[in-house]
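Next up is one chain by itself, shown in structure tokens, the form predicted on its own.
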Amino acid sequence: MSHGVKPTRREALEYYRRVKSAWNLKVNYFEKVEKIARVESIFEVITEKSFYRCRSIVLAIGYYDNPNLMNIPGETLPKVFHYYKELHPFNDQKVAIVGGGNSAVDIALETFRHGADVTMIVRKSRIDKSVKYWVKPDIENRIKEGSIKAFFNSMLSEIKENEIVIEQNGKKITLENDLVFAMTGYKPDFEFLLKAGIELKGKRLKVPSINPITHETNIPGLFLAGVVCGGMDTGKWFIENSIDHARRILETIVKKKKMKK
């Protein structure tokens, strides 16, 4: 195990695998759900491989499948990434990171500590307030000492093969660049939620309609868990503070089952 504040990705995945084995959970891998429909008191679930019927459904779809695009020239170049997994290929590379939230900060610190020349491009005047409290002082100190360069009140306007163009206070700044991490946030699959009949509240935040105690949506028997519960407020829920969602949902399902007997 690591000696850091949190387990590594590999350690977390190993933990999840052991939970699956210990509880003998049935998991169907690589099977995309295409449609959910409620027929009287039964749900019909259609996937790309099969068809299922059930009385309760829990959606824990997160939001990482749908990155927010910058819509700027060069965004589709192979050197642009919206996701990050491996450290070592970025050693001794000029890395630009767009964003000032948790993902951007994590990547900035990790790539810096593995030998990258890191530049952050942040639209706001400072690192986001939502950045994890145990990480925020670290990134702020690295920026203050100059180990990590940061352009605040800035935006990335163009990506080229070997350069990037930054706009700051009406000026354009061109920097040499090898790789770009566009940590501009992600969004839940709202279209999927709407097709399932889930109501979304607020034009901007699009918060799914759920009971805050049971996590049941406006569709009886259909529940939401995890960060998807916050809609576009993707910083509201994360692993540490949504850990009880599963307990609440299962307690509700069991209670309903007993009432029907």
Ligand SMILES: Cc1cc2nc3c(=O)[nH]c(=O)nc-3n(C[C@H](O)[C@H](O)[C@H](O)COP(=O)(O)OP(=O)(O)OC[C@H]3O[C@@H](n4cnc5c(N)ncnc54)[C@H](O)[C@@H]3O)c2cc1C
Second form
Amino acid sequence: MSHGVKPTRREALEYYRRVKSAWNLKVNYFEKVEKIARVESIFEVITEKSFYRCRSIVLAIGYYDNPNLMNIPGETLPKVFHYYKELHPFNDQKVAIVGGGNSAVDIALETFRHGADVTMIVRKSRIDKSVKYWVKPDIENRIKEGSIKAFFNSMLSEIKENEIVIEQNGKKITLENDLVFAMTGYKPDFEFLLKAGIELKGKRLKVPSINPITHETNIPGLFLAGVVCGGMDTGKWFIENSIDHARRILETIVKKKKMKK
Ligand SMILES: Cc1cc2nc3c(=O)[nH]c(=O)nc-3n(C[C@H](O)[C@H](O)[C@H](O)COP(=O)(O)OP(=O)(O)OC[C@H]3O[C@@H](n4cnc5c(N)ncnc54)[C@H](O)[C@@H]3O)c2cc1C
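Having seen the form predicted on its own, could you give me the form predicted in complex with the named molecule?
Then the entire complex follows, led off by the chain already shown.
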């Protein structure tokens, strides 16, 4: 049972684990799908461990596996992270957080509350409008009171072993630094989608071509669910508003099956 207003990550994971066991779902863990191909009306699915054949596929691959890189010197240093997994000791560490979205804000608040010296580097002039409404006042007030430092209209231009270089309005600022969280967003695996034959619409947004009612792509029998449906518009779909994707898809698959009989 949650003690907060919203469930925590750990509570959500426990809920999903129980859903899996209550419905006796078959889940193959740690198995990346490498390729899917349609041979006549059957799909062939090649994974790093095995091979499957099926009539329908639902891709709910999200976007979280592919971080947007900054392409700056030092980005591959081991002190640079694109994910936050509650594993590292932050107390007394000089932590730089790049980005002004939900992930950056969550990490800024959490590391600050665990004794870190936190500096945010935000490209825009303010914290993102999309930041959860129950979290936004918290981060804005911590910045206002100076307990979390923030550089707005700024970019990180270099990461060194013990320092970072920030560029703000053409000026370079060097700060001492122990750790960098580059929370610069993520993108769906477009190459994987294209290889599967799915058309992407728009140069910038690359929205996968789906029927908005059934969620079937331009490849019959291949469906998309969840945040991947938004392409680069990764904020368009989230848990609460994509909850009916599964129902729409399964109804379509059942209907098709009945028509074949
Ligand atoms: C910090 C943070 C806070 C958030 N807070 C909220 C919130 O409060 N409320 C809310 O509604 N939403 C929230 N979201 C968004 C929410 O997490 C997503 O909307 C949701 O997880 C999307 O579900 P999905 O199934 O589409 O994709 P995901 O949850 O990303 O799942 C995709 C899965 O597919 C796997 N995968 C990808 N490619 C392959 C492959 N080739 N082979 C095998 N597996 C593959 C991935 O590893 C992953 O396990 C938050 C997101 C973040 C990052």
